[in-house]
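For reference, the chain that follows is the form predicted alone, supplied as structure tokens.
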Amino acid sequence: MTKLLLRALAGETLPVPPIWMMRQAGRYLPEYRATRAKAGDFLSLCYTPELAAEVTLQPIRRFGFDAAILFADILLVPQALGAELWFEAGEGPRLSTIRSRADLEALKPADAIHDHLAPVYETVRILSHELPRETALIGFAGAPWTVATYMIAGRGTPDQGPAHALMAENRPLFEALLDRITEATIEYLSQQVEAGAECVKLFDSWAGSLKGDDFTRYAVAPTKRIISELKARHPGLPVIAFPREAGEAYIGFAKATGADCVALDNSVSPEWAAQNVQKDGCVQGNLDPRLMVTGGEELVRETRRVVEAFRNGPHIFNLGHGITPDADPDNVQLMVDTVRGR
């Protein structure tokens, strides 16, 4: 029998939507924290296939989600291109910056990333053999704009200001960087599929800071290019796109990019999205991640609301963004039980 997630991505309306969660392998789980301690640091966890596979499998064992998503990080691609990457304790990732043509030219070509990323592909191969037969395997990458914001600023920023500044000051350099990231992302995702990923997701976490023509040029166009090339190489490959906080620009995003499913953040209501976005195909989302912390009757009520809003079309149940480290695993179980009508 075809896996539930793949059926939804193919446009089928199911009586119970398939479920998974963004960041479902993570710090809210004690077993993840134990494996992370064994790895020593975050990057070692990403690059040790047996441990990366283990943390990917943990939420599947605990909650029986309908999909597992590869455990990795969107900043592995910049590192594979030659950027320095490290993590500051309590502050998050840091990168060497791309601010000049010389910085860009020091990066590797897009097709030279595979040796560095070989452990990630091995993690996918392990998972393709170890996941339950009914569980789909999702590969992923950061979308070019979002990855570029980190490569330009050297870190996450509240408003992606450095990337917007480079775009304004030196658009040819900005676009050349975006092209390099786009090409590398195609290569990276294609290799994940070769290794066993059954669908892939593009995370454009900072898409919402792009407006008007910039959204079309730097969120829509690179996503379209990636999806088109992946589908040419891997006919029938389903792709989920997540232009977070796109707002009204969610409308028509699937048609404009070729995505099989549009993931939705929780700044839009499920009722609005059902009317305006789901009419073009599968949607994913969009329960408020805060409810994984607070739980209770509000969690049950809002979970049912999301399911009800999207019940007349293809839907994958998920959060509107990643689960946070302070979430309670018991609340995740309550959400799963509510979706499945237990």
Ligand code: 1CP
Second form
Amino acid sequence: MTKLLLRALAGETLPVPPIWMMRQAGRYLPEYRATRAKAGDFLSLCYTPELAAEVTLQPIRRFGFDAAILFADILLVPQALGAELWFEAGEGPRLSTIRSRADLEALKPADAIHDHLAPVYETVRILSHELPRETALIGFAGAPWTVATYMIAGRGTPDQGPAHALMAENRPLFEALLDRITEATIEYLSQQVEAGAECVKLFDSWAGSLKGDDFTRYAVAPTKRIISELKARHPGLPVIAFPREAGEAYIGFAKATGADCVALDNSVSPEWAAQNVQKDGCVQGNLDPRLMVTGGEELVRETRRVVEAFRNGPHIFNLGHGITPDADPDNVQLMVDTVRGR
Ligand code: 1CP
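Mind pulling up the form predicted together with the ligand next to the form predicted alone we just looked at?
Zooming out: every chain and molecule, the one shown earlier first.
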């Protein structure tokens, strides 16, 4: 097993950490914008395997990252379950909403998603053949809570208000929705692995708005269920979990869920995380993505700081969240060179 990313996930402390970047295929790259224009719109890009594979490969060619992440979106699962999904130009995703038992009952069963998602599996198959031998292929899905926040609100929300409101008003309905998403996510990730994904990541982007018991029930428990089922079906499959903005709840998250690696956002310091989270295994993160816009000495200094803080344990270098469209590709190159000591 030579791929650096898989070695770090297996718990190895490496002299130079493997590196990749959340949203590494994206609008900050001119070649991405060109391929997206060719596809016509974002969802057509996701569902055209040759073009989705092409944008996945672009940042690998340009920067030589140690991992490629499948180009798709967490909102394809709700769409496969029967929700309507579209993107408002300049605003973001919109979905039909789940607010009643009838809305839930109109969704498809969890194992009926595969016809709709077949193009995504085809993208994974193409990538598993076209990636360089040293590059690992990461599959992904949204974690159930984060996906539920979009399905309930019908859009992205600053505080996940509608999802918290449904939880308070009709907990059985909320939990039934979470179960449906959990089951669909197991099916979806399992097919990605069958198609060639070597590792999977669960994005719980809104985990930080769950507190106390709710965090345990709706961030920890579904993640644990997905991981144990995936590992039963695919022994040895490494899983990265990203309970973004979990704060103190990052402590013990890997043990509680069975994740091989916990991805960290940049609201926690790398020194704190090395002491409190990395002691239990591999961590991923956590450079501030804003530095990909601002660059300069601060970028070099902070990159070295993250590498230094995590150097005594297994670590995958990454940003604390996705790179933004206004980032400068030259700053990405500077980060890569700094991590690799060039
Ligand atoms: O205009 C465009 O080209 C679309 C921008 C875009 C991109 C590049 C969206 C819309 N999704 C993606 C791809 C994507 N999304 C990937 C691909 C691989 C890569 O990282 O290179 C991944 C892993 C995601 C995951 C994703 N989608 C998350 C979780 C991670 C995170 O950023 O917190 C979330 C919350 C989404 C929903 C979504 N999709 C797109 C947008 C703009 C959003 C956020 C919407 C919102 O909350 O307002």
